[in-house]
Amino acid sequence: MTMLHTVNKSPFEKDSLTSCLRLSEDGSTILLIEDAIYAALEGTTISDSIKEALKTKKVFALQEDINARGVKNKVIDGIEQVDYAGFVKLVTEHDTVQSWV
């Protein structure tokens, strides 16, 4: 079964991406939307953990949201942006989506 994990919350505020990744399998895909996008960043605490993350799990970020916060010059390699159709497409790719809030 493949699983789609949306975070929203910034990992500055709330520990749901940090759970996100300690409890998805390898070969999970993992969505960034919303204030989640701030992991996504370049230079932050959380980036080595995303860079980790990227070794075994998908990792995807919102790019209206990545646009919305003015910092698409500064997304990690290897994160891949989607807009809503990518996300659209996404969800209908896996067979379960799990919010991480």
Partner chain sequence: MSEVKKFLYVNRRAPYGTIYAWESLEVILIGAAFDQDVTLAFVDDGVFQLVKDHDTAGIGMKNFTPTYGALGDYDINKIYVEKESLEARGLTIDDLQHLIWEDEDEDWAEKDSIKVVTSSELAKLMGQQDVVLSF
Second form
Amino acid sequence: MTMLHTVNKSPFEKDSLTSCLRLSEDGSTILLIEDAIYAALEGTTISDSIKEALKTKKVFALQEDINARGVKNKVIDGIEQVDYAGFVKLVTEHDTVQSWV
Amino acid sequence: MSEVKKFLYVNRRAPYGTIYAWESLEVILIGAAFDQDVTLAFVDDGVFQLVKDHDTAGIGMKNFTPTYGALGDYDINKIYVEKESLEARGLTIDDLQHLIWEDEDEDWAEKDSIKVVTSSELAKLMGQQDVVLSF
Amino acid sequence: MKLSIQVNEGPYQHQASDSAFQFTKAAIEAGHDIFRVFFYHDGVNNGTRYTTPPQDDRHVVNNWSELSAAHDLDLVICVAAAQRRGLVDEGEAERNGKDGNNIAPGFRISGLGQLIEAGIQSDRLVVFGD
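Mind pulling up the form predicted together with the partner chain next to the form predicted alone we just looked at?
Whole complex next, starting from this chain.
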């Protein structure tokens, strides 16, 4: 069983990303959408924990949300950007989706 | 409906401040009629939902938490509370309602519904589900 | 693949409904079947036809209605959540003695069982919320 976790909150405002990282198994996939894309940026107080997560989990971020927020040049290497079609593909490629709303 | 799926309800919100906890409980109760394999997880502020002795008279809202005590009658007896979330909030299992269910196979022996599990145990459990409803 | 979507927040206040809409559209474009879109919590407010945003803004409610019309989408509003928040269709208005209804085209009001059924019948359920 593989799991896709979606997170939609800025890590600077809420701790849903922390909970997701704590409660997701190694090998699972995390997709950052909406305000959670701020967790995908280089040079923040969160960057190190995301880079650590990248060692055991796959991390994606939604391109449309990144572009909307004007931060596309700041995304950490190793975080893959997907568009909505890619989001749909991730959903179908994993057995279950857990949304950390 | 012949197929039985593993349904997990993840409760991560405190009660009263927002309606999520209450409306989540409504889904759980309706869902119980569908004879699926139901598990509840209480994580983060969701653990505050299970704290006993709520008295909501002063805030003019309904105390919906006694309903948790009836979950056993709905055959909902797999209730997992994350240890790390409890500890972070200065709580132990003694602060929570004592939820029980009666085991038909053992002459209706009363058993505890709540299990306190570590994050890694809970992560594994979450990974085994077919449908995850998050509130 | 058969997908269902749950929307937990109303329009405009949160991005949830917009994200769910973009996701649903992309899923249809990719050839997937949408079994149901279920609106819960404040998400029921996505189904009121009295919504009147400024002309230069997207119309979240009409977006859903139009997508439903084009692809025969089943847009279901939870009855208990809707009653709390003042959203009624013709039948609910009559049952509760209201002087009118406000449900938008393409939406219907039904019980929470429809969400559980969506979970059972669909290959994947994706939740969008706060």
